[in-house]
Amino acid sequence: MEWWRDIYRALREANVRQVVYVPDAGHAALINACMADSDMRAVPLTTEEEGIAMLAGAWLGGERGVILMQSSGVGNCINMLGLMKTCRFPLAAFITMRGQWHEFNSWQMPMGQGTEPVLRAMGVLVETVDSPEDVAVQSQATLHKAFVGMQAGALLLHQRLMPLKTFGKSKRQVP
């Protein structure tokens, strides 16, 4: 599972310098490439509308970024969607997916089934990704849809892509 190193390569070749995103166990080992990489400037976030704003502001100020998170927090954003939209404003989302399959939490089910639909509402260009093989290509697309094209673009990292979560095992017994 290192399909996170096509979208770290991808973000190189893009010339994204900020990478702001809520921690999530999807996109750990891409959050940590960022931290590491000394042209990047890697910024966690209390909530994901948050993300949107520093998003806009980092196009003001000259520089791409793009945010990282999981599809649970997409229903965080939709009011500053309006903004992206309103202002033309370039959006790249990468965002791991719940709520499909093999999917062990049913908090996550309704989230991650108005995900797609309620991007696609607020005018977000939506592709989704559940091949390793695939999310290079994926990936530049949807940063060129966002700085190139000046459009908002978000990639779903279908659930396939991610290891099998589970709750783990209660040590006590329930009666």
The other form holds:
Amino acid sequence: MEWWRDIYRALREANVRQVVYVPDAGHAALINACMADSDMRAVPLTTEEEGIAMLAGAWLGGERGVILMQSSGVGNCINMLGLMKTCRFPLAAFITMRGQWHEFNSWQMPMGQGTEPVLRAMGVLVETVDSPEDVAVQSQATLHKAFVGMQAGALLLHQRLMPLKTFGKSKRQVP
Amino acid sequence: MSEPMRANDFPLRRREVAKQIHSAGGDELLLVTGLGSPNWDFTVAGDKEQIFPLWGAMGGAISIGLGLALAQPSRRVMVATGDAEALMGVGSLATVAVQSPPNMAIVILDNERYGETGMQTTATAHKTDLSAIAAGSGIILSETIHDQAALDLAIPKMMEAPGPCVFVIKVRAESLPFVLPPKDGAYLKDRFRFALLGDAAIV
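For comparison with the form predicted on its own, please write out the form predicted in complex with its partner chain.
Full assembly next; the chain just shown is listed first.
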């Protein structure tokens, strides 16, 4: 569970200044590292679509930013993603997946399964990483895609990278 | 006149308000204008490259202004939007309050209507007080302006008071001719960046 350090290192190397997020347990260590970094501004959002708009504003002002969120947040961003496409703003989104693999909460399934089709429908280029050793290169590629390739891109962090989440109710689960 | 229709008689007129703010801000002010009438109002006052006018992204104007204000701490950044657009992104007032950018002002031209879609009443025509929401979100300087005298007093604060600050300006509900800025989003983004950043804007 140290792959988050590879994302953090990639953000620093890419000179990312604004890190906007709605928290996810899978991003918790990365968020803490960004909060502690005096070169970065970590901004908690009330909903993910604010973050898409904020990154557009950051780019207008000459700064690079990224958004960290959980897959369920993608549904909250759909219309705002049109802003990035219409104006050709760069976007780098790091999305921790739910509703994908060993998911104990069935309420997470619909948006988890819808995440990639929704992003693609809105013109976002999508990559998935499911092994810790690939997180570094995939993170670098996502940032390159945004700030060198001038594209909207998202990196989906597969649920198998995360510890299994049970809310301590495992003994009540049917095998 | 019934209470939800009271805005039909508000004394302040949105295009005059926009002209006054536009003139006071000059070319130093960086402006994000929200989807719909505020965009047309500031186009009447004078389209220019220091304005990023929104043709979509409803609910996003305040957040765009926040990202810009954090990126450009030495410049005054103003978001000028409408009541319906602000209501759609109302949580962003909390996000702004927490970040507390001292260079950011938010102006809400509140005609208590959805102006582009048939002048249906918004929540502010009935119960909702946007400056109270801003204050409750943690924005210290938040006021509602009803007349010219109050507007005259508020304009220097919009340009210089330590932010973030919110000014809800009650304007008459009126349907006015469309006066449109350029529409191509990539052009609007690039002209704004080039005016602000010079050659560094070219990637």
